[in-house]
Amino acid sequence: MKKFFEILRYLSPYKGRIALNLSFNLLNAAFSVVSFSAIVPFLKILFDSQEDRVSDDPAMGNGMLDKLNHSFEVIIREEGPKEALFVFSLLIVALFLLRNIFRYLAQHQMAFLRNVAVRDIRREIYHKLLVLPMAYYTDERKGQIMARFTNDVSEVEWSVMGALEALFRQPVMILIFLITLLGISWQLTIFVLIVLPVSGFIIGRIGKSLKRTAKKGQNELGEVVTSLEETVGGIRIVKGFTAEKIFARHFNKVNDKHFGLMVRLFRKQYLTSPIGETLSAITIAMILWFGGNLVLEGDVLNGEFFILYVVIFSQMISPARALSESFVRVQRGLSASERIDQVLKADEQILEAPGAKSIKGFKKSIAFKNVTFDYGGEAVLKNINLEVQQGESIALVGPSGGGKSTLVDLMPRFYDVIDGSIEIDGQDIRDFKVYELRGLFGIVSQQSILFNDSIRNNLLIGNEDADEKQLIDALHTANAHGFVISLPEGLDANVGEAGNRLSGGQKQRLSIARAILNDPPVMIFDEATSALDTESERLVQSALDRLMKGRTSFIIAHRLSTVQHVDRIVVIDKGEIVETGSHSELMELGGLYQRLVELQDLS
């Protein structure tokens, strides 16, 4: 149950509400006991047994019941049984009204506690996903991440948090009932306490089996979600290659596997109720046998109190069964919480050094010194040495898979170097505050990332304090103002999911406008024009030229016509720098760069 208490830590800030819930549950239980205890004077009224007196022997009752019993004996004797029955009826209404008021007040607090914990779990997962390194998203499938955030959190909500009411309420009810039963007959109660653990053991075994099956089912659900996400994301390819049958077979396979596991899971879950009821019936039969013998002996327990004992015990069965069923439900939630923990406890890897320094810009240079990097043992960059002066424009070119994108990803610490160092003005970037370090870099990539929101809000990601004039100026600089004002809603037009309401060139120019608002000293252009048509490329390239003025720029390009006029071209092949120089210098060298230029027929 260690994992269960880890989940309950989300409730620790709300101790006051927990105390109120427990207090109201305690009062609810107390009034429940008093309500059921009224059966003894009712029997006296009904069967006119006021001659029978409650024994002074504590074994025959308890103080509270004696007083209630005695009060009705006085009413019967002085007013008569009909008047006593009327008073009894009013008392029952009052007791049950108070009982249900306190029950509602307890549930009122539980409504907050149950949902606030789920809200905080979702918030913690989301914030964790924001700080996890890029390597995590490289290794983890998006469908599995989505399944943990949606299905697993929902499972925790309905299994663990849904069981909170039982876990907070039923133990209090059981404790109050148990104390009352001890007061009526300690011998019979000890007998019950010997019998009940057998039921608990059987229910516990079912719960453990349920947890194992639930965990497998949730893993398979992640595969189902992944299959769906990949199909929807690549539907153009699926249809273009008429591969519907291939994808349908794969989906049916993972979906059927999940189906089989969930059938087993629900069959086991449904088994708990009939087993619980059967065990309850066996327990009651044994109590009737043992308690009946105590009554027949005549000196330990009388008939009226034995009936009361059976009534209260029967009421205790329901919370006990609810508690055991909630334990079974919790097992499903715990397996989901373990999968959530795989996100929450994932290694952040990109750690900020204690006492990290602040950085707002740089004056001299960015230097790569003997930088080596690999993905899981496979070297991507090998012994890279490169120094870039402030204001210099650098083009990174070379065959695909050579390590160009990885090289620029190391500067804002999306990944950390395995060996060597990257320095800004002679200071290792790992000594700076991560948030401020990343603020130095603006990124415009081949795939323009826009969010399902207005143009205005997408631009404000670059600078949330930008005013209307700054937005308009950025759009002008990015050659985007013309198409934006032509939209019916202008800046407030929604771009659609992933910007799908705009063309590729329009999305790219908005990405540039966003970078302009950010006003970073270093710009990274990763294939920023490679996916555009000629007209869009011309507009985007013009905007890029404006953006590069006065800034240090790193341009990754396969289309070499776009980088011939940069200050320096760095050729990277198989993770190593093989050539460096201007366009004319590299052409004279007659190496890899010249071959790439000739392949594109640019010479």
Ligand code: ADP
The other form holds:
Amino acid sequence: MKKFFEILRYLSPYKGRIALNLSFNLLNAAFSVVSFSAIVPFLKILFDSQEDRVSDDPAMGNGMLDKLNHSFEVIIREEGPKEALFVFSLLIVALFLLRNIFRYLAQHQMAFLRNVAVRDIRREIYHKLLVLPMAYYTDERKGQIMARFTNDVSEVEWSVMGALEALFRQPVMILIFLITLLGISWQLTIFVLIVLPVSGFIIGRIGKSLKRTAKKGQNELGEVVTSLEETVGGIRIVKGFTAEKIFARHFNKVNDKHFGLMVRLFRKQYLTSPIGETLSAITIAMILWFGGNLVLEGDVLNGEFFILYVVIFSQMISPARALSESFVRVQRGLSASERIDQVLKADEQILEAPGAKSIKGFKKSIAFKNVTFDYGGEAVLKNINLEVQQGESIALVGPSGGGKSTLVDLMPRFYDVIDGSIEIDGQDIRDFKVYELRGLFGIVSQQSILFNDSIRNNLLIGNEDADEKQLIDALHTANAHGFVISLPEGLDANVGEAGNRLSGGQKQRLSIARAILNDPPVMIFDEATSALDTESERLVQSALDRLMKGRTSFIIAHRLSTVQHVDRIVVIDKGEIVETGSHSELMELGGLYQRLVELQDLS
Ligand code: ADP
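Moving from the form predicted on its own to the form predicted in complex with adenosine-5'-diphosphate:
Below is the whole assembly, all chains and molecules, this chain first.
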């Protein structure tokens, strides 16, 4: 129950609307009771029972009821039965109108409340995802995040918010109805409160047992399907071994088992209505018996109010049922909400030191000093020392899994070093403002990340303020201008989901154009051409060469032919720098690099 109220926290900013909703519910309930009460004067008129009551004015033991009774009688007497009939008919219309107006007003607020909570949860998760550290995003988690965002939020919406409706409305209804019932006859009400829970309990038990059988039925059906799948999948074997009989026997067994279970399930299901109805009839009969006796005894309850009692009582059943169902719903929503909380409460890691320095560019070098790193397990980088001068181009090569991507990910602080430090112009990168530090790096990776939007908007991510000329220039430099203008909508063409309306090479050239617009001092190419065919690779490579000019660049490349002209090649194996030098130096050295080049020449 405590957990449940925790879910209400999503609604805490909207207290005013909750108050409105509750007030309207209260008015709705009050007018419901009053409108039902309007049957009393009709009964009086039709059965003509007012005369004797007024004259001897018996004490019914209840001031309110007496007064109400009395005023009905006065109206009937003064107006005459036919006119009174008309007046009370009008009254009914007015009362029902009011009741429904308040009901709608309450729902008007509820429509807002239940949806705003879902909007806020989605917003909270999304913003959280933007600030979570890179380390949070393991492949396994990515799938989970999607599930949180879709299934779990919907579950919360369906269960909790649906239950909210019941919770804000039904208790108010039940309370008002109950007070009225007590007002009409407390004796009868106490009797009802004893009888009702018993029949409710029995009905609840039947429901539970039904659920269990239904679940078993599901499992059995699974077995039937599996048996079918196995046969179809292994049909060669079945026929080859002439094992049809064995398989048929097995299939018949599971199929019959499922059949038996389903028959039982349906029989149980069919039993619920008769039992439920009989139980209700017994309950009602007991109330009629007890209440009828009260009427006959004369001075506790009169006939009209007894009928009113039964009417209001019958109206109380459906809110009571809705309320109890909503508790079951809430249970399911709670587990979804707990899973959402795991995302919302995940550690954010504060990256920025207080008083962090500003950094717009650098003059001298980026240096790795004794850098060690792991993802929580074995060391991925060991004791890396590497100084890269401003304007220098560096290729990182070596067997895959050696730690090349990890090494470049450390510079924008997607991850932080475990030991050692990375310095820019002699200053530890952890001393800089993270946002500005990241702004120094432009990244083109193997997978070009395009968003489902126009080419123009995808480019503008690189530089929001770029004008048309800059866009066109960037496209030219990236060898992308030709194909973009050949599209009917040109720059405004939509790239499709994840850019899938374009070829791999086209996507990659757009990513490069975006990086050019961003104009960062350092470029990182992580296998930027690996996924391309030779023709696109040539186009992309020449775009890359232009982009690298005058910039510090880190190039991770699988195809060694593409990096022969860089200033320095760094060979990384098993987390360590094993060789450095130019292409010719390394070939001469005759180490790992030379072996890798020869392997690729062969292939
Ligand atoms: P390379 O770029 O040279 O192929 P990586 O830097 O991608 O190498 O990977 C180095 C090692 O770190 C590999 O063993 C890889 O499995 C591991 N690794 C890479 N990324 C992660 C991650 N996010 N979580 C855990 N381990 C990782």
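Residue numbers count along the first chain shown, from 1. Rigid core (definition): largest C-alpha set, two forms, superposition within 1.5 Å. The model shown is predicted, which means the values in this text are computed figures rather than measured ones.
Student: Core superposed first: is there a CA shift of 2 Å or greater at residue 183 between the two forms?
Tutor: Comparing the forms between the two forms, which are aligned on their rigid core, residue 183 does shift its C-alpha by 2 Å or more.
Student: Relative to the superposed rigid core, does residue 285 relocate between the two forms - that is, does its Cα move 2 Å or more?
Tutor: The answer is yes, as the C-alpha of residue 285 shifts between the two forms by 2 Å or more after core alignment.
Student: With both forms fitted on the core, check whether the Cα of residue 109 differs by 2 Å or more between the two forms.
Tutor: Yes, the C-alpha position differs by at least 2 Å between the two forms.
Student: Keeping the rigid core fixed, what distance in angstrom separates the two C-alpha positions of residue 124 between the two forms?
Tutor: After core superposition, the C-alpha of residue 124 moves 2.9 Å between the two forms.
Student: Once you lay the two forms on top of each other by their rigid core, how far has the C-alpha of residue 13 moved between the two forms, in Å?
Tutor: Here the C-alpha difference is 6.2 Å.
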